[in-house]
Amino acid sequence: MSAQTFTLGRAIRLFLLSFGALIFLAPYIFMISTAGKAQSDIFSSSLSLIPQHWSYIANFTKALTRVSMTTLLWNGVVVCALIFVFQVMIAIPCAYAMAKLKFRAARLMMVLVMLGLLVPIHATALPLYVAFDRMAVLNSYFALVAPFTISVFGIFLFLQFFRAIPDDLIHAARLDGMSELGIIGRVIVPNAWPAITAFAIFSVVAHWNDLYWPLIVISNQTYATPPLGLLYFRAAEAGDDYGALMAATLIITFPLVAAFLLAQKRFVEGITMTGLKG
């Protein structure tokens, strides 16, 4: 009885855990049957994933001649690692501090880090555009960069693991003559890599995609990023190219993918040892 109990309930789960799959895949699924489409098939009554004349050598040329993918890529990556980098050159100092020192602040920084997770980019994007146009640094690395170096959730997910970090470690180092800095590169950094991890996984995918801010700050395709390049795929006269958009969506997302399959292990690790535990 109980084996028949635990096989039911496990092919009840299998079910449940396949068709919410299947929900999270659908867009991706659409994206690789319409990226194999002619026009005249993606606008025909009928609703076919199969594609009837299959034109995928067609769409993924238009995708890699149209615009110069390889810049789009380029600048995606260029600006989502500068992010990360700072993001984690302040975030991990800040936690630092607000997890293992003692100062009267520290409440006070506490708040102000739960304050910040609740304003959203589009509250500053006026002022930062005007002191940016002011500066001359619009279609720059500078403009697409500057306003997300400082994560506040980053701190406050690296402040939920150091606090799991023993104390005891933290005083050996110090008797031992380690500066705060040597004690946070020797000792903290090498025990945050799931912290890390974890969190590269949110600011690039994040950044990669992000289409608000960069439709802001730039106007040359030079310093286009990969969501801001598939605009270029539109045209108003002829009508938008869905084929080749779907095409070049699929060359896009392609590393985002990757990069998560290859770090999933190291993500749900992260995420389990972070805040989200309780």
Second form
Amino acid sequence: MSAQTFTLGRAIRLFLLSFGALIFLAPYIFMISTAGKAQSDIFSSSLSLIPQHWSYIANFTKALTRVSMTTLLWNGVVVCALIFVFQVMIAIPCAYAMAKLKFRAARLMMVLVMLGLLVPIHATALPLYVAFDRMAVLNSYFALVAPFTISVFGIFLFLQFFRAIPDDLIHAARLDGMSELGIIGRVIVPNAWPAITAFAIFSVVAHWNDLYWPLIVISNQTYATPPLGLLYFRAAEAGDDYGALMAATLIITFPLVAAFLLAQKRFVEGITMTGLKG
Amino acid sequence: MSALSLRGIHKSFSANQILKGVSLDAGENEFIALVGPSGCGKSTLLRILAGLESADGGEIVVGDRDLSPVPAADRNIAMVFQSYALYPHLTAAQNIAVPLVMRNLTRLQRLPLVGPLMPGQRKAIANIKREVRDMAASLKIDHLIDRKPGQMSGGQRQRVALGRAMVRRPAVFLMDEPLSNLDANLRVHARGEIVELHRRAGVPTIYVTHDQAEALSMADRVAVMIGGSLLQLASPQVIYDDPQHVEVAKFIGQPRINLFASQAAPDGTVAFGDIRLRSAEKLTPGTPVTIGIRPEFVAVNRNGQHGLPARIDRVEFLGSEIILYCRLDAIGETVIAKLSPAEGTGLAVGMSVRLEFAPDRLFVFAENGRRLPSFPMSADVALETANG
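With the form predicted on its own already on screen, would you show the form predicted in complex with its partner chain?
Let us now look at the entire complex, which starts with that chain.
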């Protein structure tokens, strides 16, 4: 790699890749830039990336004080963690049974999983809303978490991964005296970390950024997730103060960006090992 | 009393009958090799014995307990897998410890966080650690104890797998081709070690293999399984010298036994060249039979008058022996002869020779493959019967 000469072909490839990366990053870069601009900068007729008056501090103070940012982030963490934990707790035993145990309903379950993959949340949103309303559980963590605890996508992803685990390993575990739950806890989970991390990205990213479902079931600010909080912030506080809005957005996207950068290698490993493209 | 017995085990996968009523008894300390071509059902039988598959019918008795309804986890049967099936996330020591942890600790003692608070847990764990160390020392893998399976060679993994199976002193020990993933040199060496381990453990052992050399060299008794049936269960020597079925004769022996299709003569005997064989049971004239003789009992006569004329097709020099492929002039069949290098010097492709067959080493098999007890008739008696 290091010995490779800098040929024309390589230069073209590098240029194309950098160009692509720039296009993908452009909105984020623009967001970082706007978060540091004063009101007059944002609405000036010339477009510049570097703010003329550095007002990061002012904008971030506004974002942090005008809305209860800690509540938003905390809600995001709680909701994402609960969803992820329940999804894994349900999907792993389910996928194990479908991949490694022989039972009559296995085919039917596979069909149901496939069907589940085809139905989007938007189709079931209304009945769920009505049901939650009747149960008087709107505006709670329960309403945010419950519809997502069974992830057919998770079952599908783990199923593919578990199928690759050799049968002999499961047989050996049984002969060593493990129950089926023991096999899941002692053999399957410790060997499924790549799949679990891969699933973690899909799950956490999807639910951290989700606006649709919280918008339906949450009207009380105390349970607002970050994207919903941002919406309130824009409507009620910021108005056209885009600097503060972008600062708030930066704060909210930061945890995911940081987490991905830190665990990038493991994530990529996990996705390539499950044979699934993100 | 037999320590382990299988009675009439049946198994079918949909319409495919894999096991057709297999019965087998193993004594205390006995080492039985279950040998047969791939797809004969030997691995399925082993899995049924271990409890990993359920049989459609039949009984599995260990000691005096019927194990058929007992789940695999409670059978106290240990198995070494062809792939070794070591837990990839655990070190060698942890792998060996697993069966002890599952048996010697209670459910609560095994739990993370809560476990160490349970009374007696520390002592039980210390015992397990000591047993694992002893086992590793006896297998000479003490230096590998902290390595994970991914960092070990095939031979080392195989030892860890043996350790994991033996550490809990099982009632029955099963091995499913444990040597087939090793290279040839190591395999021969490991044979001796497994026999030695078996002797020390003193537990009935069923060893599945498709390699007849392994079966013959290691086992007290060899069970030959073909097409889902157990055709013969006997000591290696009996299996080789006295096969009870044509398939057994064909499967055991390298190079393969010579087989010739023939018919019973009008007088009820079986003729092969100038040799006449009389069967213990009277054969109807014209009954199709198969005559077999092992290559080492075919002698080459270079310029004598005795024997059947043949032509050498191919000569294989194997160092300690020479394998000769000859074509019989009369019937065009190929005969394989195994000679010592001294006997074989100077033989070349295309030479005409005469082949002599040892009369008392000829086997006669009925059309259904069953062996027909037979004995050679001396020349004058043969003449008499022919005339009379």
